[in-house]
Amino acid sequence: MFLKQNIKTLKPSATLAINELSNELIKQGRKVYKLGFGQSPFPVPDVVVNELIVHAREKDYLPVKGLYSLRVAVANYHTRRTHMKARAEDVIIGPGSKELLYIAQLCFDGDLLVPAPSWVSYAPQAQITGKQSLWIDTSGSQKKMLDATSLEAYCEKHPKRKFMLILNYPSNPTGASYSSDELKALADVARKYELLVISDEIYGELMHNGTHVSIANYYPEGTIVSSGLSKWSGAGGWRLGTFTFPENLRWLIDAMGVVASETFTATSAPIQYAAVKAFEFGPEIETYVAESRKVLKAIASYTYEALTGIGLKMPAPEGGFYLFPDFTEYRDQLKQKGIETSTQLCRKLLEETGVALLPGADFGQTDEELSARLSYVDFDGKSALDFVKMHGSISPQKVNDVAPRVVEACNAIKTWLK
């Protein structure tokens, strides 16, 4: 009765909902392949866990913008890894990059530009804050990624509007990423129209060939880089995210600090102390991330080949742990099963095979497009890392040794479609 209008149409986060549904079906005795929820399968690095143990008794409220030594570590990390000229004063720490993104939208006087497909929570956050989220179609791109021509065409149509553009790469949900030339072209358009860019690089360290490049190199004055512990450090449940700003956007970091002081107050103290070790990116972390990339690249290649081999179309995986298969090749057969939308496709697939995917409609695609996000993370991350330590790499023939459930899921999809 007293619910705000912009909240009434919201649904729970699709990624969290599929995780809870999968767990519930498992409790009921069903065999479920958890390819819907994008959680890192790897354990938190030992050096970071040990640091958490050392600081477990830290109980004081920390500064709103974050522990200073952590802000120094994050700034130095970006200076080394993404070549930003960052200082501690340019960093804010939050309980997950998701929370920081929400507060940034709350503070920004403008609307949200989002390439479609994109992560499920960008647009709902805009709706909560009372802003418009405007999708830019990327169907003309083989990689389903935003290109400079499409961005400029959109900005030309709205010359007087202020926009926050979100770029996420490697992409959730496609696994594709941008080349340096593509980022330069996007940066030129962003500068021309004075866009505020939030560069969501939470999967940057998981670029499979280790060559992630940030748009902050080409548009430093207008780019905020988002990162955190959840993906490359395996610590999603620890809830720690970071935003790193150019110096000329201090007004925004200060405004976010004010909002943070009245909402989450401060991020967990023990987690912040432990995160210093992660962002210092010492030899142990370097090795951990490099071995994680080898695992993900091998499983991604296997899954991509298995599914494209039966006619599914999707961008080739370059980083992170997602694929975005399009089932259009099977539209006629699926229609005979009563399936005409991506939502129906994923529901029926889960019911009949136990394979959990997320429909493309949750990522900004039309429901009639028979696309889905597949997260190839249903495997034991520790065992996979141990395998790489022992053998140095994972050949396609050995993927079943480290990710048998992913292999089974691919086979289940192929059998179901046939």
Ligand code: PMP
Second form
Amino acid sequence: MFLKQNIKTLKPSATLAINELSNELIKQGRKVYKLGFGQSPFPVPDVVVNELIVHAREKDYLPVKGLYSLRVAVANYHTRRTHMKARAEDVIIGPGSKELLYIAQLCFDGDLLVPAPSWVSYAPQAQITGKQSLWIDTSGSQKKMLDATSLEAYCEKHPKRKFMLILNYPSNPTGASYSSDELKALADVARKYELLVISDEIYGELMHNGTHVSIANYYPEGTIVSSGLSKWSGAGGWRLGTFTFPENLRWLIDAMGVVASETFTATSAPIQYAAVKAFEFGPEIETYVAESRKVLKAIASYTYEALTGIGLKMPAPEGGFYLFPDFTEYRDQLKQKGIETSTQLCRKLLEETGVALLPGADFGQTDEELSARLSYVDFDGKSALDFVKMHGSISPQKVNDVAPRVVEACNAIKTWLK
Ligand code: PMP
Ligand code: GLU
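Switching conditions: you have the form predicted on its own, so give me the form predicted in complex with this ligand.
And the full complex, kicking off with our chain again.
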């Protein structure tokens, strides 16, 4: 084997591995509750699909940084939602925001700072690009999100180092988010230590009460805002992500453009044309996103109540489609089953109940913590949207009609623990 040292120790990304394992078990006839993988359950909005059909014959390579009309639409989208004054030149389009996160790390000369817990891929990307990834502990915060004091303490200890800080909110894996005051405080520290902030707002539209605020409002000069079609437009498999930059970070967007030109060339043309419709955010998209939020909010609160009701602790859900339960309450009983780590917990739970979750260890927590990420998305998104259209909302008693597998999975966890 002639593998590079930094690649040798990597394994397939936990999220994609649990998706493939769950599908494989289902193929073998096992009943699996797919709460491991974080994929939007909703269909792509019809207006966006129709736009894709219209543009299916677009076959030419597009400009490296993206289709101009899409860059305009994305810039306008962020300008409407934040205090950014973005223009088309400030936007780069990529085949998923994951790829953009990767090439940003590739270009940036410095280390990666991430709160623990954070999404599974930031740190492995750092490893691939030869960076150090440094985790900041959030155990002082009830909702397991970064606070300004911990960030400041960390930066003070490393005054000479250049850092890229990735903040993701609403958060994958906790489902929690930041208030404006928390963002302001984080922005003050970021400015003081000249951090490059990547604000991963891919779940921003899915803040359950529709009140997402960006740190770009408070630290515009150092913040790149990330978005894409995967979460709020239901199109993870279409692979389209966006980064929007402040003007003074032109050096980075240009460098990323160079790397893109030597690697993926440009994002799929028909998908970019279709994405214009999504980012223009007309009334159909407004309605689609508002209804998606109602569905997610109802299922999130049901699941949260069910699991906190049996003693699992976790941050209260505010957005996106994840919860991050902690099974510490059951440590003694689990030990009797031979379970002492989050990895063992998830393995045994899947084997014995069919409920797929991802271990907290995959998100930067210690394996002893007995935490796990639960994605409450194993339901038919189209029927759920139809239900909201017809009834206006989903009451707790109706969650079973809309998301029976999520309800069954909660019951299975309960029975297993008792
Ligand atoms: N950031 C977070 C927090 C995610 O959960 C994901 C997963 N899809 C991504 C980025 C990457 O999304 P995509 O590449 O589909 O835009
Ligand atoms: N972001 C999704 C998750 O956390 C899956 C897609 C991916 O990881 O690329 O489960």
